[in-house]
Amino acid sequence: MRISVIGCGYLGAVHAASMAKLGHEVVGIDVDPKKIDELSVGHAPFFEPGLPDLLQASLDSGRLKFSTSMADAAGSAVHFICVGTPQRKGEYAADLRYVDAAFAGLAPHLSAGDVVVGKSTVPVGTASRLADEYMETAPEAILAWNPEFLREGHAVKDTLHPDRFVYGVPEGAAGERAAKALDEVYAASLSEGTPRLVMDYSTAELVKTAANSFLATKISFINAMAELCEAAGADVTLLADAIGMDDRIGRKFLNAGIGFGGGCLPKDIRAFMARAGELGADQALTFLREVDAINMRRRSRTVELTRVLCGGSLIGKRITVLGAAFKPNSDDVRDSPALSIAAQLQLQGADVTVTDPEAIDNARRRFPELHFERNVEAALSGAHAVLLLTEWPEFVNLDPKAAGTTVADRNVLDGRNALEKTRWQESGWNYKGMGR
């Protein structure tokens, strides 16, 4: 098939490069042209996992190309729209400019029967909007919504072969037209028996932010647990593994720690919040700010326990932070933990110095007044403190015994639970977990 992807960013240049690798003809359009220059010449303005393979691979078979011009969209027959809904300045709702405007400037180019499909995290009721403005500029189109599932660090695995496809189409010959067109896209992945449901436009919109609220809501349950522990005097890592025995629970998702980031859960659970206050069911979702409040309390709750650690004071004490990403194998930075943790602490007074092997420009556009090491030896140099903060293997495989001879103080903080504890007490460390 012929197949436009709208939007280059994180979801679309993975989705243009995957829809490519799977034999179909892809050209992707972005409004931005250092985007599609790097893209063009097979390097990924991004860090992930096995794209640049991937991304090379397509573009020497041929079949995908990319553009500035939304008129090179003209004559596929699916459109993936996936651009960005970053949170509104100063709200929680989510801004669907960049949405809108996809929308608006992809309709001159549409055939009858081209299916327009949205992939893009949004708001409730978006989509039958969206719909009813395409009655009046692209009447033969038909909109579909296909909300994507990627986790950052297996995006290109959770594009080829997803756990499910969700497809939200509207009723009638329209809807099985784009359901068709939708099962000749993901041919391959439905030979391998994924899962396929189809539903109304508003479901479909609601699978996603329901999911990441799920996740958000996991995370902060057993980070309050951690919190809970440390006054009990219990070990959360051990009810985690107890609680998650029980299939109704499972154990992923509840490794206590620093709290989630990124670019999906903290902003796709505030404009869910903001969406069903729009709505009027707002007390239905009243827990989803306790989930947020737990989460931002976790990052205050480590600049604490350093301080700690430190011996009360943190002025003048040489602090290495281990990660600036939000998780490890990405680059991103978008409302990292790991970052807001060191710009606290070196507010109060400490002398801070981040390393990460992916992160280290991204996070210095963010946060120029940090110091950052690409070398570990380097940054761990001095310190008074180490805080794991993204569990990079690097990191978590680091040899106490030889870290511990480059630093000041013996102190480790383990802001994700992922070292292990008994190695570095071993090594001589003062060990610190979170919740244990």
Ligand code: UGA
Contents of the next structure:
Amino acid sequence: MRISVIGCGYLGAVHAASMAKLGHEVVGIDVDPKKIDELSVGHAPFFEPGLPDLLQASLDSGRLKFSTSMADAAGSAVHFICVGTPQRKGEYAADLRYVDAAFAGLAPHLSAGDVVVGKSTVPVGTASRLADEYMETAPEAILAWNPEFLREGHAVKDTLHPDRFVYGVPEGAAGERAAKALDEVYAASLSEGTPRLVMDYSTAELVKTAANSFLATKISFINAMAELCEAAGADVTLLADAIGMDDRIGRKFLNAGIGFGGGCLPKDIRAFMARAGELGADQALTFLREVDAINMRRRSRTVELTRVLCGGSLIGKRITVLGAAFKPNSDDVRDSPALSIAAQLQLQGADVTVTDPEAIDNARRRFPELHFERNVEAALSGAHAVLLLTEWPEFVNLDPKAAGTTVADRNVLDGRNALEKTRWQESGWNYKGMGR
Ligand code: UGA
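Same protein, different condition: the form predicted alone was shown, now please give the form predicted together with this ligand.
Below: every chain and molecule of the assembly, starting with the one above.
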């Protein structure tokens, strides 16, 4: 099939390269010429394991092209909209300006029967509104909503082998045509037995925000338990192991620590609350305020624990922060708890050095006032406290003995409960975990 992908960020670039891998002819379109230049020569503009190889293979096959011109979408049968929906400045609601611009820009290039597929995470009701608008500008195109559930760091696998497909389609023959087109796009994955659920627009939009809200709630639940464990002298990691063995609960996403961040969970739960308010259903989601509050408290708690580790004052203390990305295997620093904690410590008088295998450039752009050091040994040198804030394998597997010879004081705060506590203690470290 001929496919266009509009928006080539974390979602669109992976989607475009993956669709070409599945055998389709794909054009990826973005307004950012730098991004398009890089993608066109096989450079991924962000760190995502497996993406450079996939990109190169798809470009070599001749089935993948990139462009800055929306006119190049003409001739494709299916058009995926993959632009961002960030949080609006000073508000909880999602900023839909990129979605609106993408749909408006695409409309003049559509032909009768084209299927336009929204993948961006949007407030419920957006697809119906856009479908109404299309009735005026491109009445013969069909709109579908096909939310994406990929995780950064696993984006290639999640796109090629997702655990389910969700199609939000209009009623009647148009809906059947849209579902058929998506079945054709995803034929390879569907043949592996991936389930597909066909539903109305609103339910499809809600599936995405409900899933992210549930994940955020699960993390904040275990972080609330961590607060209790700290107060009661218990261990949240053992608690999570024990409750997680009940398969109704499950152990995944029960890792207590410094909390969730990134470009999705924090802004999605806030946009969900804002939308519920507009719909007069705000009470249904008041619990998400608490989920957000518990999550933000983890950051201030980490600063306080560091102060205690440093003997009661942060002023002039050298602190090494291991990790800047919001999670391992990513260079994404959007709403990264690690960076926000590093910046807080610096503001409170500490001398903070941050190291990360991939995210230093992005982190420096956000927080130029912090010190960054690529070499881990150099970053550790002279530290009064070491904080593990992003659980990259190279940090988790650090040798505590060797690390102990570089620092000034052997104080370690394990913000992700990922280090082997006894190994660090046996090497003379004063170990502090989260909720243990
Ligand atoms: C999240 C969802 O997991 C995806 O399904 C969804 O498609 C995506 O948002 C999106 O909306 O685009 P992602 O933001 O890539 O994916 O990251 P997650 O793996 O969900 O991690 C989010 C944050 O939670 C990270 O900061 C991570 O460190 C933290 N986390 C995760 C915990 O603190 N504890 C856990 O047990 C798990």
